[in-house]
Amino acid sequence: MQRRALIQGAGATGLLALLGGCATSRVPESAKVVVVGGGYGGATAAKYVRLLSDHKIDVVLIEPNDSFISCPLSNLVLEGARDLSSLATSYDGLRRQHGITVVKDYVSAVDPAKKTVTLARGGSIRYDKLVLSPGVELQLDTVPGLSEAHAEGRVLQAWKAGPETVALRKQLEALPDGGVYALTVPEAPYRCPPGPYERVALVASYFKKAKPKSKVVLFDANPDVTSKGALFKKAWSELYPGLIEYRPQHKVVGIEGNTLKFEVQENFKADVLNVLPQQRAGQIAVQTGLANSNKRWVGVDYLTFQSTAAKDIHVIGDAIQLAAGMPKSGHMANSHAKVAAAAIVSELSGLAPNPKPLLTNTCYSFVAPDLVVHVASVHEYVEAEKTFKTVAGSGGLSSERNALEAQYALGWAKNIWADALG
């Protein structure tokens, strides 16, 4: 039954092309794929791997956290119309239905040589090829007095949804009627483009309604706001008139107690300081030696999504350097991991990998709890220039913020939750 719905589904998607033909028919009964980190394009590849080799090729998840929590959606804990309980998945079914191994640690070391991924607790798995899903660092050491202020908890990011989300939220609820919070955008790229103008708008929407006096700064080292701008902007000033303050080229260079120093302007006091430092591919992929792209991100082969420094290595999601156009989001993770899976699987199986490979992304951002709006893309892999361009005339954005679109984030919420988990 199970195959019988990923054919139907993998019609749909083109997923089934990308095997090669009767790819499933040739897997070496021992070949093993190890998965580190179950986001979303971990846990996605981790599952799509076992369907598309008919659940022939041994699959490995490593993840340290006992369940998946999203990103996308967190910010509406901020808000308060939200639980961080509710963004939560277990792992249970890719074990139950899937029959993959998860094994709850951190991975130490890879030895791309040997094959072999070390685990923090002790002991090696080794594979046939190898998963690297590891998402984003947060690099505090770049803005001098962060990493002591965040050690300490007094100045959170709250960028990766976790126990960060809830004390973010517990220092807003502790906020005085008329006190101010500040939020800092690095330079692009960064995870989730328009994750932190949502923020702005649901922290503004939880002022409006609890603290109406006080206020919300939003200080951007880029020249604008990076994405859906105009539905942003325009949302801010109808929805939260005189709440929240756009400081656009504002690169913060230091934190002294809850002051902010910039570049170039004057420091800045609030209550509240929410700093996103500049970012970079997750440890694992830096300290193996993957991060080949300015030091930061991995470089694929993006046909298969094969590190270009290490051969069996595949790296995806908020990890790698993106072609043009391709935004670090979980719903481009999961694209990138059927990609990257169904090459896998047809190497595997002595196949070449499907040369056209097709990814898709939708991002919903709330701009209040039951007002949504959207940008959707689709991008197509070019021969000729071996990267993955936008198909011209494809998603778009939405014409307004409305109601209709909220009921759309959720469900897509559960669908790619399902897609990646279930």
The other form holds:
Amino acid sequence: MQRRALIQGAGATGLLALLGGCATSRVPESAKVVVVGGGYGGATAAKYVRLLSDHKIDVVLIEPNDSFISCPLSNLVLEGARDLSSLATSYDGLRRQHGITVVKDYVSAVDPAKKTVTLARGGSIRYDKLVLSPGVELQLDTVPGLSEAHAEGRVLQAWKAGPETVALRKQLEALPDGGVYALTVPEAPYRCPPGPYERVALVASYFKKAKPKSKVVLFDANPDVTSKGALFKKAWSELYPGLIEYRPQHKVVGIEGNTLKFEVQENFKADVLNVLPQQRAGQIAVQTGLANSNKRWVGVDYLTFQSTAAKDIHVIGDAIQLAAGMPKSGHMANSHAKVAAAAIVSELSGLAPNPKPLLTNTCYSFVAPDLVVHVASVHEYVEAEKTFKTVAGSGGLSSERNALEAQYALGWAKNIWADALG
Amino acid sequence: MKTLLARSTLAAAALVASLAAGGALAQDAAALQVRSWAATCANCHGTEGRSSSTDAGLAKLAGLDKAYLVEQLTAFREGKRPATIMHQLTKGYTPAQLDAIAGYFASQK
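Can you give me the structure for the form predicted together with the partner chain, which would complement the form predicted alone we have just seen?
Zooming out: every chain and molecule, the one shown earlier first.
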């Protein structure tokens, strides 16, 4: 009897240990720097805290997905020129090359007072410094009818590259020749300013080859194209004559079936609706009380990217309130990450942060699978105004769409993926 | 002589210990600043200048001669070397910053 109880007890203990091991085997009880979100911002921050500290500061990266999937280049999946798998990069490089502990989980709560994060599957991790790179949350509830339409898989966004990108491609493939695809753009700021304009060009590229009687209609809540306007409009008219219709100042206020309802203009019915709603900082930043700019974006001290609402929490990427001229782009998130990482390494080492940080942005847009345009800028921290400003005379646009920049865009992708994750 | 040697050894050991206690960073703020500026090039030219995609003209910068790098960066900045994007980006940096960045990449192997 005693022996049986002992065996049962040992079995139970073993099972508990096993369950515990599954849930928490790679979760350290304590860490110096915890990074939440493994996108362009978070992955880069995790790697650069390790690099800039000569691999001396411990880093834990918490990310729910198995691998990083790039939003840049994902419009080529809609065109049919690329597979989604070609946009994926494993987190193994961060583990193996840089000794970062990568935990596959969501963060359900942050306690800024206790300096801990709680994981959705249980357990918590203490931090000295926390980096939040949660990206954006799509506010589906700001357009009546959109949440339901999205839940049913009828109206997609595909604004975070992944299964939705593939699902939208399938909707385009199923569209009959002569069908209409409509994309709506919210008022700026939103993730990836040129993204919608690139998307309509690449959907039109697919239609031109596969279903030339079809049509693309772009409804923009903004008064005009928000990025690379002249270059996009020239490409639309010259490469896809009659295929793309652009309607500015159209703000979507509801969805019924396949019909878009606008604030002022007539309703519009299309076969495939692709509705991008207003966006705000990712949920964990909002929930932690950091979204102190219009309740949408996180205010930061730009010298260190520390939240203005909580000490020792640094927020980077699309979730922050932008300085003037600073776009919500992957390249910019990578740049934020390096400034934040250097500031964190400095502070944990007893040094003052770099007083003159620099940020760059380079954004390539495909107007056809082999033709690209770019916009670039360099931003310097201006102490007197405590913000980043675009360096006068720096940056600019492509002189015209060209094939050489298509090669550069692909090279950029390889290098920035390796810079963030390799 | 023996005492002096022992003292300097002790001093060196104390310095190492203080570096370790202070966050273990064997670099100063100025070096970290230059490293951070150079990191702004990594998105296109690879981490620490070790590009993984040189086929598209995104040159590997690590280990190149500093004078050559300064010359090229200056030529871009002054519009003397044609480019799609580098003539725009280099105008965002001062000549002193470009010089420091070139020195950093030259020191990488």
